[in-house]
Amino acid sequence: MLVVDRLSVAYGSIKAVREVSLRVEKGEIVALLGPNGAGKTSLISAIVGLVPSAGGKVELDGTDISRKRTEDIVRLGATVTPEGRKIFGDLTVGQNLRLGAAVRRDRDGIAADIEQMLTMFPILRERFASRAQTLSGGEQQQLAIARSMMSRPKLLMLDEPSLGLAPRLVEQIFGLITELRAKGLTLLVVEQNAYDALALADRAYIMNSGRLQFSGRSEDLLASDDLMEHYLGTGTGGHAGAPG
């Protein structure tokens, strides 16, 4: 579904992503791990056109999206739920959901999808008319994901979905990610909680200093103390997440 070929991102003289190549197949959950500053957010931002690439190619379902506008990429079926959720706090839950469908014109379909999101996320039904800034962190994360789903993506990229959440809410969000895959969605998950991410992902990529360091099956990484220690700074004897 998603093919990234030697993608690079630069901010002036700073190279944030250095010729990274990866694939995400239809129906997969793929984890993208690594420390703060590794280039993970820059990579997924470039995939959806939020930041310009400095070289390389991105394909979605065989279509070259490397130079397309973000709006057009969303229409083609790829979207991202950003780190920190980035909801519109002064708007209501309902208004945030409608903004998620901004690229669509099918009014009846949008109404049906809002109802589907409210069924999937019952707390959003309860808080539908409330300002988004009054929601808890976990509720805001649910709203951010639901808003992304309103564009009817085929590929959903989640940037640090568990950031700042209590362990109970992290478990809830990761359970939701598994449910989304069961509904046919393909997911690329940037995550600092390495063990939680690897436990649900089919495969993993690990970045550091803008480069890929590892790619392989999540179960192989989890099963090897040496790999966990080398790439993530922790072995399976503990349960710490990857740095930032």
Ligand SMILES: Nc1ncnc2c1ncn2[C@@H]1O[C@H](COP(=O)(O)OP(=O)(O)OP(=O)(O)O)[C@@H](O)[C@H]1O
The other form holds:
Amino acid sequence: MLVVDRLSVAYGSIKAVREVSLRVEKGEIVALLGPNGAGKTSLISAIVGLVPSAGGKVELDGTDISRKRTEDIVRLGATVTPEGRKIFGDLTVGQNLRLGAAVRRDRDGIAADIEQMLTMFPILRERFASRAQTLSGGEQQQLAIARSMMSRPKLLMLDEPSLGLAPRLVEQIFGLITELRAKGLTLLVVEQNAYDALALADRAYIMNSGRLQFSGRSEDLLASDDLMEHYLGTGTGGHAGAPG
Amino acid sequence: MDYVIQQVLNAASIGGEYALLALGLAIVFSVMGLVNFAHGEIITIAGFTMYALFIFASPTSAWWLLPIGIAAAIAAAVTFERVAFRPVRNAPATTGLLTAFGVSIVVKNFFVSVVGATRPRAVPTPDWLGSQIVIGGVHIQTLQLLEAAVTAIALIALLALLRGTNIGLAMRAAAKDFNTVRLMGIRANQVVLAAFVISGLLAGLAAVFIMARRGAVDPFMGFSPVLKAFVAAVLGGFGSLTGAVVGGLALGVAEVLFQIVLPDKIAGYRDAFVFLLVGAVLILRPQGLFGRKYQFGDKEG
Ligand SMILES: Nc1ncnc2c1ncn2[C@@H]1O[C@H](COP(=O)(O)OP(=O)(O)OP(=O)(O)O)[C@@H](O)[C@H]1O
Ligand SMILES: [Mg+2]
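Now that we've seen the form predicted alone, could you pull up the form predicted in complex with the named molecule?
Let's see the whole complex now, leading with the same chain.
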């Protein structure tokens, strides 16, 4: 579904991503892990065209999207739920969802999808007419994911969906990710919460200082304390990215 | 009684004109961070288009000048965006500012040297605009009544657009975070275009009223009203739509009040007094009356 070939990102003289290649197959959940500043956000921003790439190629379902605008990439079915949620705080919950579906013209389908999101996230039904900035962090994260879903993406890239959430909410969000996959969505999940993300993902990529350091099956990573320690700095028994 | 109502209407019509112009500045600023110093030239272009229509097409009724003038204003705003501002959209804010200065100079000089319009040229307005009507025994100028009414309708329509349509919601969202709006698949170009269409339309409405009052065009006719609009926008809090409207109306009221209270001898310094008052307000509230940067229309409290 997504093929990234030697993609690089540079901000002036800072090379944030150096020739990273990865693939995500249809129906997969793939985790993208790595410490702060590894270049994860830069990589997915470049995939959807929010930052220009300094070389390399991105294909979505066989279409070269490297030079396309963000708007057009989203219309082709790939979107990002950005780091830090970025909900539209001045707008209501309902208006946020409506804007998520701005590219669609099927009124009935949009109404049905909003209903579905409100069933999946009951708190959003309760707060439907409230301004989104009055939601708690966890509620905003739910809104951000629901809003992304409103454009009916084929590939959803979640940038640190568990950031700043209480453990119970993290569990809920991760449960949701599995649910979304069951509905046919393909997911690329950026996380610092390595253990939880690996428990969920089929495969994982690990970045550090802009480079890809590891790629392989989640099981293999989880099964090997050496690998975990080496790439994620999380030794035996550690949890959720706490240094071992 | 007559006098009071006339003065209130006077303030509402002048203030309304400033509000229309200040709103156009505020919308463009909040959506794309551009301080459009060429806003006055939209008025000038609308004025000269009406003039050209009058000279070359000699329409049987001056009525026709109005929609054409407004259309010209929208076309001018959209052209500025397409030709001048789009190429520098992602450049630093000062680049946009300098570009706007450039556009302003180019347009002014076009009318001075190419059209050769160094002296004001007369343009007729429909007779009834200059007439008075009597409501409940009070004499009211048709033009002022119309100006106040059109401003009110434009504001209500704009509010409905910003609250009830996707493009309106997208403009408000883009004022905060353009990238996330694009992640919804909404085209940045369309959002920016909408901002310029609206700012052009509002400037066009103002231009029609300015023309009706002056009855003449000249290359610098946009300068003074837009200078006032800038003051109004800063007074209200630059980028705030509520602030633009309130700032515009407040400026209108202040002008009319000073006109009334200042003795004849110093009445010529009216604007100086108005600006002094605005300066005093800004010392107390440097961010303007409604200023929170990049804040849009309908925020609470
Ligand atoms: N807009 C920018 N301008 C300049 N440098 C940037 C910009 N965005 C990111 N960087 C730099 O690029 C590098 C990678 O940043 P990026 O945000 O992609 O990392 P990340 O892996 O997402 O980190 P985190 O886990 O903290 O979100 C960092 O060194 C960062 O300082
Ligand atoms: Mg990041």
